[in-house]
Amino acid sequence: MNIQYHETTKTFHLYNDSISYLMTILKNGHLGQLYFGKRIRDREDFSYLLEQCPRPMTACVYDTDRTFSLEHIRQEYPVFGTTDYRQPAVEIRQQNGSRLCDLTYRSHTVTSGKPRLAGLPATYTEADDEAKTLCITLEDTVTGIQADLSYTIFAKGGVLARNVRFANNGAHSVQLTRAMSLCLDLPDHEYIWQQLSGCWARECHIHTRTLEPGVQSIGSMRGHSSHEHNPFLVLKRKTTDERQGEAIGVSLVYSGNFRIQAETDAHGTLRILAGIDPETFTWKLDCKQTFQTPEAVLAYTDKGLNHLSQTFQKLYQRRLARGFWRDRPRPILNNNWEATYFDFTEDRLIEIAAKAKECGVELFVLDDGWFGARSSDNAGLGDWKPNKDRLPNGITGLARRIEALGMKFGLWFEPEMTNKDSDLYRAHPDWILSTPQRSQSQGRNQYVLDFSRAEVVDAIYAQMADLLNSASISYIKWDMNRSITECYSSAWPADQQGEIYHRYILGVYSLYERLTSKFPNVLFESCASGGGRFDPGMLYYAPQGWISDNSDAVERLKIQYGTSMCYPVSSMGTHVSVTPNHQVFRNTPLHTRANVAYFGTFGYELDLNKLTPQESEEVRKQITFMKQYREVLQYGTFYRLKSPFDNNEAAWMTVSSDQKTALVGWYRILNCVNGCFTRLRLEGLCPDYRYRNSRTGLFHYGDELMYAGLITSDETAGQLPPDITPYTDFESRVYVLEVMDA
């Protein structure tokens, strides 16, 4: 790992064992992009990578040089309105109405480690030798605006973390109307674009398209990262697959409105921009004030999509998630929501919890309906005090009874919302986001609290902290069930209303930071009607998230497969739920529901009392299995083997760090007869180790399993014999492969 600056050629070279990143100071003082990709040897002069020539219809920076047009030069942080007609990384509206700026090189520093971002989530280091950070200071001499471009290269992995900090050192305030976190100009556009998109109950489906001339983008203007598009992008070469080939990944560590876009110009070059959505953002930057963009994480591999995903997964698991639960196996839980919804009493909850404990569950979670005047979704949000009609002993008494059973206790909150039928709203009707003299939209009968205001965040913190101080609560499920509309705050002047979306997210982050600091041993799980805010920003505060309200095992194959493109298995909330499933009304076998949910945090979303004795015994065995292997399942190296988007079968696997244990999940969606013989080529095993297959008792060397494959054929390859238990749709297996004699 090193950061070199070659003075004679004004070239920066950031590199480690995996990647190189090259920039240069252009003759107009702007920064030019030279190379990003596989590690190359350092040298003094890489100027040949900066290609220039005169072109028709080109505006040039200098009268005497027809080759120097920013329209045809790859740049690091392009500005609006000069000789570059492509989408810029920054726009600054000044008092005279101009949006032109000229950010030129002033200085740079190199430091060990990685500075924290004030008020924002970001990757981090625990020792200075884990990373180095280059900060390049650019300045616009007319306005006095300073931009500090930060680049952190980690010692291990093909990862570069980037952000930008603006400071107004001038005599007048300005408006930032665009402040992207990352620009990457690439010399060609011969990539396939992959995104994670969907909607409620089918989040993070993988969608693929070919880049064409013009702008293609994903983003959100909903006030949160959204179910529709995850803030993540893959650019892969046409021949790249899970096992081999080049790919670039872009991930934004942010939970609010965002945009990630690709612009292909007429000459085949490609510009990637990532950051806060510019359509819903302005920021008044007064004199002596600063503005910090969110962090963008850039990754490269030449070893296929699994390797790219593992790069993000390892970084986010160890150096984005934080705290007590970061490295610990997650407790197996039982959530009461789909078991009771709002219809429960304290004794009913204890009845459900007692059965869960009998089966081996470690954590019981009380979901919505425990507070205020809450008996439906029409009332109570914002009044975070127990409903004594339902819980006569309060949360303190209920938690005590749960712990007396031998389990930990968890609780649901939705701290960012209120109902109009609540004491909070009646006392503070101006605390919701709403525009004067305009109608107020509602979703799920609720309204969004104005978290851009410190007093609102303080009031919610006080209620939550009082409850956490008074009751033994080990887990919090933090939900958020509607998007922002009428985004106006009565606390801010007219020229700062463009800041409210971002200030809202900063308020969410500040509440998370205060609670996780005050109660460091509490496990937080983020939720936003499922995956509506499942993003890296949330992972910084909550090491796991509820990836979807759709708990159907078949649908979860696609959701979990897609989510694994960027996120670690330890971050994915996965539950076994009742059948018929409450979202798609599908009946799936109990073992398949568990076989999917094993590859996540694992829990149950049902009343175990309603199972048959045989099913209860199966649940006990599932929990025993999960406890035995959950460290490998949650913290092993994860590989996607067969995509549910393309096949009737799906498969994935995880391998322990010592390569002595592997678990393979295999899933057949629809049954067949007289079908094909099937096998899986596995990944990540040690070729020289002998692995015992738990299902067959046979031993195989790792090279056999990786190159010849694991046989998954069953009797459906022919005519099903009459003397075996018939297979059905939605069949699945988990193969345990363990080294007996390494």
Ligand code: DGJ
Second form
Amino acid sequence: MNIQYHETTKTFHLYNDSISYLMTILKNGHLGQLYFGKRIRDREDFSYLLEQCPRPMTACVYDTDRTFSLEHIRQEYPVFGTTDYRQPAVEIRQQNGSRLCDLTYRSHTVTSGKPRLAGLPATYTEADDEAKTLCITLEDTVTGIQADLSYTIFAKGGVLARNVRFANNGAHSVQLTRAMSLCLDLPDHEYIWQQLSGCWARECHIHTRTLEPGVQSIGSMRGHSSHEHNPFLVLKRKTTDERQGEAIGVSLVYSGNFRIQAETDAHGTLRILAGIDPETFTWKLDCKQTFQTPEAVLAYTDKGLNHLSQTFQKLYQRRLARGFWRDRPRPILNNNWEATYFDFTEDRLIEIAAKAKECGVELFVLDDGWFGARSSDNAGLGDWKPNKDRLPNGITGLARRIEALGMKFGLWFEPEMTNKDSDLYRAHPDWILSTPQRSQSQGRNQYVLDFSRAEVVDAIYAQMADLLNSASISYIKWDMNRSITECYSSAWPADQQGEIYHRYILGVYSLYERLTSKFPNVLFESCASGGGRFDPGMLYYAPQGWISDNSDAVERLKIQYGTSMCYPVSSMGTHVSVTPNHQVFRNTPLHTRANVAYFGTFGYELDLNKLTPQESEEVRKQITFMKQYREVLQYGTFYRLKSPFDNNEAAWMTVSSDQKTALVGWYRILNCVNGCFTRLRLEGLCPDYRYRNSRTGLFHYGDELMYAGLITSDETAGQLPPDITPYTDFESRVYVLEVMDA
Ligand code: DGJ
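Form predicted on its own done, so how does the form predicted together with the ligand look?
Below: every chain and molecule of the assembly, starting with the one above.
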């Protein structure tokens, strides 16, 4: 890995074994983009990559050069309003009303490692030789605004992390009205755009489209990254598939309002922008103050989508997630939400927990309803004190009883919310986000606390810390069940109201930071009505997240498959729940529910007492299986093999780092008769290793399994003989492949 600056041609070349990123200082001092893609050898002069020609109807920067129009030059951080009519990366409103600025090169530095971002989640290094960082300082002399463009190239993987820091060195305050984290101008638009979109209970479905002239975008204006669009974009070539071909990934390490967009111009070039949503953002930058954008992560591969995903998964698992639980197999949990909803007593919880323990569960999680006056979703949020009617011995007593059973204890919170029927709201009605003289919209009967105010965050921290100090709590599920409306804070002046959405997220991050630092061994699971805020920002604080409230195994195939495009298996909260399923009322076999949930953190979302003795026995075996293989399942290299979006079958697999163990999940949605022979061509195995197939007992070399395939056909390819237990819809298997001799 290296960062090279060629003085004679004013060219920056960032490269490692996989990628090259090239920029140049243009003749007007702005930064031009030359190349991003597969590694090319370094040399002094790449100026031929800067294509310019005179075009009609073009506004030019210089009287004497009809070729120099920013409209037709690929740039690194384009400004608003001067010869470029595409959407800019930055806009700065000044006191005279102008929004023009002229960010020109001043200096640059190269350092080893990667600096932290103040107050924001970001990828990091643990040793200086893991990455190098280039910081290019641009300056607008009229306003005195400085922009530090930061590029970190990691030694391993085709990945680059970017952010921008603004400083006001001038004499007047300005308003940043747009401050994107990343701009990437590409020379052509021959890509398929792929996004992860959906809604509550249908998160991260894969959608694709061709790029047409104009702007296409995904984003959120809800105050959180949202169920609707994940802050992640893939651009793939038309011939790219899971196993081969070029693709670029853009991921934003941010949990609030965002926008990722692509603009195809009239001459076929493509501008990608990613950052805080400009529609809902302004930031007053006073003299001597700074503003830090979130980080955007850019990845490139020429080896297909699985490889692109693995690049993100590995980076996010090892150098975005942090702390005690980052590399540890996750505890198998039993959450009481779908077992009881709000209807529980301490004894009832102990009954559920005791059975869970008997089956081998390691962590019992008490979900919503344990605090304040909460017996439905009408009351109690904000009062983080145990409800003594339900829990006479408080959380301390309950945790003690759970631990006496031989399990760890976990607890649900929704720290950012309050109900009007709560002591917190009665004492501080001005602590919610709401606009004066306007109605206050509720969502699930609750209101959003004004986390842009330090005293509000302090008060919630104090309550949570008290509880964590007073009881043995090993896990926290941090929920968030409504979007922001009427966003306004009574604590901030009129000219800073455009900052509130971002300040809110900064408040959320600061609470996470304080809690995770003070209680470093507690495992945090993020949640926002399922996957409403499942994003890289959250992953920095909470190494796992509840990816969806939809716990149906068939629905989960799509959700987990889509989520894996960017996120590691170790980050995906996956539970076995009851049938008929509570969201889609579908009956799936118990083994299929587990076979899907194994590829995640794994747990149960039901009262195991309600199972038959045979089912309990099956659960015991599932838990034993998960304990044996969770290290590989959660931390192995993950491959998608067959998409549930296109087939009646879905499949994926994970391979241990020594390639001696692999687990293949195979799922058939609807049953069939007289069907096709089916096989899966596996990936990531060692061709020379001899693997034993756990289902057949037969041995196969890795090359056979990868090139000839693993046979998945069963008796449904034909007419089922009378002595075979009939298959039903939603059949599935997990194949364990283990090397017996290497
Ligand atoms: C939404 C979450 O996604 C559920 O798992 C559960 O915790 C409920 N909230 C509780 O209100």
